[in-house]
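The chain below stands alone, shown as structure tokens; this is the form predicted on its own.
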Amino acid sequence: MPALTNADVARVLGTLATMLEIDGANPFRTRAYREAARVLDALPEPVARLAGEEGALEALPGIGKDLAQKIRDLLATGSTGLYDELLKKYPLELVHLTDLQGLGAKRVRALYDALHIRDRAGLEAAAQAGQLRELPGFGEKLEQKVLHSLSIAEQVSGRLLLAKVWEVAHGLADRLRAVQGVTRVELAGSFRRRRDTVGDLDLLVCGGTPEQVMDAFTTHDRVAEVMARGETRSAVRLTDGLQVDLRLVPGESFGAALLYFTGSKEHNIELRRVANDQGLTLNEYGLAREADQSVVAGRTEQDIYRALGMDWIPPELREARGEIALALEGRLPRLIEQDDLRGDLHMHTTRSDGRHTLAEMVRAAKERGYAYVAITEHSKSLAMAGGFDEARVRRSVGEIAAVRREVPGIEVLHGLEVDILADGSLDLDDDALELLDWVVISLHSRLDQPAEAATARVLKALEHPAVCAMGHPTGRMIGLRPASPFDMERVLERAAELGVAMEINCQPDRMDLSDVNARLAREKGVTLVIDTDAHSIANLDYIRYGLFVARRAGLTKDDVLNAWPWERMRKMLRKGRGGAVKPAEPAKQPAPSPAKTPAKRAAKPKSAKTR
């Protein structure tokens, strides 16, 4: 049985919580399972290690003897008696219906009881037949929302979030690197291009004997099924359903194979056209002269691109969006790197719905080498997440001052993630907003407004002079919830005029802005900010996923606000929040509106406090 990770155990406990909720269990009991899942997901050390120490699991917040025993059962057998019992009543396909927008556990139970719906196919058939609207508490509007949610889910059907694949992909690669004689292992495909979802995984290996390489691959503890095994290629299916293909490639053609299997298909087609124009052919075996098939290059990707007269193209850009023309002209951007980032401007603590204290989060950010952070709890509309009202913001001033003293060596901005209300007003009054150094505005509700209403809502929110950035702008949840339908171009144009940054949110199920919208933002002259939206110390590692979006969008460190050094940030804050977040050299930036120049916006609120 595969060894379960913290995320695996947390996933089962979360599923158990949903099953219990569908079953009508006591709300306190379901909450206990969900809370335990959150604790384990944020746990920095392996839960398997704690399970072997007497009393260690029971010492974790919210985990008593009963839950601790179930966790030990999961680690030992992969299941628990309660999970098996509930699974007989409620198949996982039914449980997963609660992921769809508009469907909670009670509604899923109603669908199960009244219409005997057990999976997405049954749900879609019933919705298309108009059967959902007849059920109490549903109606035609919800029926249409369910159909829309199903269409969104279908777009990523059979694909997994990049973050879900990350650990096992690197585990497989590391296992193969340890095989005697192996000289190189690379992960290719959409994984290497860092798309937000992955359909399958491609592994290329050079060196080692076929028998040893294939043995190491097919006996990995995550392999559920060996689909094919040969001397040069094998394929397996993992326990999460992901298909992984391995190819054993000779050194002289390794670069050509890596280029071919990285893709994208469209990029490869354009690249072959460039080769053909030069009397060359390009395939997975190498770049060769068409006349006599003598090999020109193939050992490395760099050799192939160089032979074609162009710069090497980073995998994230290989989507046939103009990167080949730039490479031929020597004008590819120097993409932003993780070391370029100086801070994280969106994170939560135990003061709202985070898992670690204010001091713990600040200290963890400092340990990652950041020069500054913004602590951004929720505002009062998210009451269940411990959102701040005006009085709580005032008390927070002292708490932020205290953590600055407790954790020296890093600048701490007093921020807040403020909800954009349905009419576009902000969730706090101006007096409270003026106490903040950093204001992130976000959409958390009414994401199904008509496009024109949604656009007017966001445009109104951007106008407030306290606003610094817009968090996870479209509100999408990949495969679960569609983006708000506001007019992106109009919003970005106004954000550029007002100097409001747009966030690339690093949460794996958001990655919002998308790479397409982040590229558009840059073209409109908007500065981007890459934030983890961390709710735990472990979430700070999510920075990689936002960075991937930025790289796919072609962003450089000059395009990203939190790649600025602290001195530049401090000067921006001294100027005032509104209109001060403009890029130094914006691309195609519209002229500011005469009615709202940055100077006039900056004059309205009090200057942000600097230290």
Contents of the next structure:
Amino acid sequence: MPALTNADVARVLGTLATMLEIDGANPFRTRAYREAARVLDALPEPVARLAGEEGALEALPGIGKDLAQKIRDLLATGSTGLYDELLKKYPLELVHLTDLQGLGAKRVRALYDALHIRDRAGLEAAAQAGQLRELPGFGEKLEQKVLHSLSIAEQVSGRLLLAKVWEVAHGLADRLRAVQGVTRVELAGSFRRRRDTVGDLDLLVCGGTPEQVMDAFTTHDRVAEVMARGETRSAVRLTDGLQVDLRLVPGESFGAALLYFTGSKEHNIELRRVANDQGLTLNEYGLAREADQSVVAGRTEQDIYRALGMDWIPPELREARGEIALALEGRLPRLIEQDDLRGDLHMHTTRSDGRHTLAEMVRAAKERGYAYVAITEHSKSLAMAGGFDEARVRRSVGEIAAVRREVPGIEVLHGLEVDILADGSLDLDDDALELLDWVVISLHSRLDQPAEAATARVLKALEHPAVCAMGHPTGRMIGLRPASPFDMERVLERAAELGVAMEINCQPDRMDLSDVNARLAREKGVTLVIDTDAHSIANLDYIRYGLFVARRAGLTKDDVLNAWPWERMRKMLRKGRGGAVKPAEPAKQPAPSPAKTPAKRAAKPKSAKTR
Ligand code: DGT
Ligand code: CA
Ligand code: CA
Ligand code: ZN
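Can you swap the form predicted on its own for the form predicted together with ligand DGT?
Shown next: the complete complex, the earlier chain at its head.
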């Protein structure tokens, strides 16, 4: 029985909450389970260790005697009596229907009772037959929404977010590196290309005896099932369902194997064609002469690319999107790196829905070596998230000034994440917006608007002269919520003209803009900004996922606003607008008062000039 991780236990508790909801249980009870799941998910130490200490579980917030016992049962047996009982009534397939947009526990229950729907296939068939719209409280619109939601879920089903597998992937690799005689371990496949989701993990190992390598692999504590075990290849399934393939490869062909199993398949195919054109053959064993099969290269990727007359291609670019031609001409971009970043321009604190205080977040940003940071709470229409109204923004001015004194050595921008209302106007009046150094605008509601209305809404919001950047532009949530259908090209073209930066949001389930859209943005002349949208100190680590998106988009440090040194940022902010690369045309909207529009931003940020 493999040890359960905190995430495993949290997942079961979350599932229990949903099952209880479907069962029509007391809302207080379901909320208690949901809250406990959240607490465990955020817990920094293994819950299994706490369970061994008298009273330690009960000391956690929101976990009483009853829940503590259930957690102990779970850890000991992998289940609880209640879970088994509910699972008999509500299979997981049914429970997971609540993940789909528009379907809560009540509606899933109604589908089950009225139409005996218990899984996605049944739901899809019923929706296509027009049966959903007939149910009380459903209607045609919801039926359409469900069908759409199913089609998105399909695209990612069976795939896991990169961030979800990050730790276990590195844990496995480190474990294998520790095996005697092992000289190289690489995580290949989509993981190495840093796609936002992965289907499975592909591990390559060099050195060591097959016996010891495979033992270390199959006995990792997250392994739930050994699917295959051989001398050169094994495969396992982990507790979260992730499949991992391991291949043991000899040193002389390690580079060829790494190249092949990193993919993408499309990149491999194109590369093989380049080889063939030169009278060579390329496969996972090496690059060889067609005529006599004598080996030309194979030990490292560099050797192989070089022998083909091209530069080594960073894995993030290996998607057959033109990188092979660039590498043949020696014109690959110098991709942005972690060390290039100088700041983070989107984060929340306890003043709205973040978990750490203003001073804690600023200090954490400074400790990461950033030169500047923007604090961006929500605006008032997100009332549940503690959104700021005008009066609160005014009070915030003093709070930001205080934190600048309290944490010297880092520039603090007074920012806000302002909601774009359904009609494209902003969620705060101009007087309040004028108090800000850095305005991020975001779509949080009414993402289901039809394309034309959504485009008009975003275009109108971009025109406001206070706007510096657009946060998580499309609003997509991977596998959960589709992108707003606005006309991306038109929006990017206007953003470029106005000098509004577009965000690559690093939240692992957002990754928004996507790699494809970020690439398009750069082509249109838009400056990108890579932001964590952190709601806690730990979230600042998410920066790596946004960097991956940027690298997959082929961005250099010049394309990314928060890779600019503070001086350049400061000058740009004083001129107004985030990241103007083309001169902005005069705003079409009537300015609130002549003194306000460009002149106002000429004075900003005040802090920057004085320090
Ligand atoms: P995933 O696992 O769906 O997230 O995506 P990958 O790219 O990791 O794909 P996977 O695990 O099926 O295979 C790993 C790599 O092996 C893939 O990126 C390229 C290579 N590969 C797999 N099948 C083929 C194939 O049929 N032809 C070629 N040329 N390469 C392949
Ligand atoms: Ca894979
Ligand atoms: Ca694979
Ligand atoms: Zn945010």
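In this text, rigid core is short for the largest set of C-alphas that superpose within 1.5 Å between two forms. What you are looking at is a predicted structure, and each value in this text was computed from that prediction instead of being measured. Numbering follows the first chain given and starts at 1.
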Open item on the list: Is Tyr370 displaced by at least 2 Å at its C-alpha between these two forms when the rigid core is overlaid?
Closed with: no
Open item on the list: I want to check Pro314: does it shift between these two forms by 2 Å or more at the Cα, with the core superposed?
Closed with: no
- [ ] Please check if Ser445 moves between these two forms, taking a CA shift of 2 Å or more relative to the superposed core as movement.
- [x] no
TODO: Give the C-alpha shift of Gln128 between these two forms, in Å, after superposing the two forms on their rigid core.
DONE: 2.6
